[in-house]
Amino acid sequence: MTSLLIIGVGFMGGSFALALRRGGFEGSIYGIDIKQETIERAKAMGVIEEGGTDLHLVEKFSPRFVVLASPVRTFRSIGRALREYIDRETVITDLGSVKGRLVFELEDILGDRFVGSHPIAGTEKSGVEHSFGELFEGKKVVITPTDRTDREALDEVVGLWKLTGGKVEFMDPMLHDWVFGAVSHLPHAVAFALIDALIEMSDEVDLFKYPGAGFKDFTRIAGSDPVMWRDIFLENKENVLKAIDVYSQSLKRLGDLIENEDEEALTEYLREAKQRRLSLE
């Protein structure tokens, strides 16, 4: 029977396992994580059947699918370690938020049966205890095949995502990192930076005693896993820095309009931003 191994049994990896079960996946699901307590919790929750902390277990489980769900900067070292335990039939995919050059490097390490994928779903929560099987239902899943990607492996990964309820789209790996550097990585950077700014401004009064609903909504994603986001920022460094630069220019333009009390131009700046935001609904 087809089996699947998740490396990194956290919120995303756990939700993926539960979503597969919900969608009718009948094979065994195993897990490997750096913490044994996480494995025990995942087993107790029914997320995985068996697991442990040692990559040598890959040989024991002999999975058809391996899913990388750890922080993205661990993918290379895990991939290199995996090579001695997997065979030509093993299909490897991931849940990472960065693709780009990383996809091509993982192809060099793991071969043409690596298929990059990125579910556009999540919350600020971390840990397998917060995972749930409905996370991917109706959400986009971006898959990033290359000219090298094995077509059979690609079809099988698409099939897994369809079981989760995700809506699959395809995108070039390099384009992926520009797009999500802007629409995902930049917002997280801004939320983290806003919290940092208020820390700096709290010398005379603790500003965190007076947050309104808007502040809480805007900064919710700053509650995300710091290690995961450290890795995303560093792995997609070039695109994140470009996006921060453009955002800084927009913020400066807003500051100039306020300083100059240019009511007409300020109103137009705000109106255009409002209209584009409402178009997302």
Given for the second form:
Amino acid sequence: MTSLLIIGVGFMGGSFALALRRGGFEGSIYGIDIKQETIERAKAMGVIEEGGTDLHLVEKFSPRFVVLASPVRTFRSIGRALREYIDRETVITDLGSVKGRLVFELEDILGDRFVGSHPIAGTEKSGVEHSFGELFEGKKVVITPTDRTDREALDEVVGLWKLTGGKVEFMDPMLHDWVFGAVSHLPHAVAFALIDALIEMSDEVDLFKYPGAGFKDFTRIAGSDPVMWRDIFLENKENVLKAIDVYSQSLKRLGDLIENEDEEALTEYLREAKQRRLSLE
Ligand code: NAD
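Form predicted in complex with nicotinamide-adenine-dinucleotide (NAD) structure, per the form predicted on its own context:
Below is the whole assembly, all chains and molecules, this chain first.
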């Protein structure tokens, strides 16, 4: 019977397990996490059947699939440790938000049956207690095969995602990091920085006592897990820094339009942004 092991049984790993079950995956699902209480909770919730904190357990579980679902900067060391326990048949994938060079490095470590994937689904919540099986339903899942990727392993990973209800798209790993550096990592950076700016400005008045709906909407994602985001920013450093640079220039342009009281140009700047935003709906 096909079995699957999740390493990092948090919000995403837990949701992936629940979504597979919901989609009819019949094999055993195991979990490894650095926290024993997380394993206990995941077992109690029916997310995994068995699990523990020791990577040696991989040998005992002998899974057909391994899914890396911890923060992205843990993947290399987990991959190195995994190497001695997996065999040629094992298919490995991940749920990480960064692909790029990391995918090629993981191929070097784990071989051509590693297939990178990134579900474009999530919330600012973390922890297995928030996981749910409908998370990926109808959502994009970006899979990043390379010239090296074993085609059979790729098909098997696509098959898993189909069970979860995700809509698979393929993308080059380097392009992935540029795209998501702009549309996901930059907005998170801006939300964290906005909160930081308000802390700076809260000397005399605690500005956090007066949150409007716009402020709450805009900063919701700053409630995301700091370790996960630290890892994403560092792992996609070049693209994130470029995106911050372009964003700073846009903010500067806006500041100049306000400074110059250029009503026409300011209206045009805001109108264009509004139209782009509305086209998403
Ligand atoms: P989470 O904090 O809910 O879960 C991460 C889990 O990994 C935790 O249970 C933690 O104890 C465990 N962990 C940490 N280090 C470990 C290690 N060395 N070995 C084993 N377990 C370890 O975070 P999450 O939101 O589930 O994110 C997990 C992954 O999914 C990240 O790589 C993230 O980039 C990716 N991702 C998250 C979202 C999202 O919206 N949350 C969306 C897409 C992708």
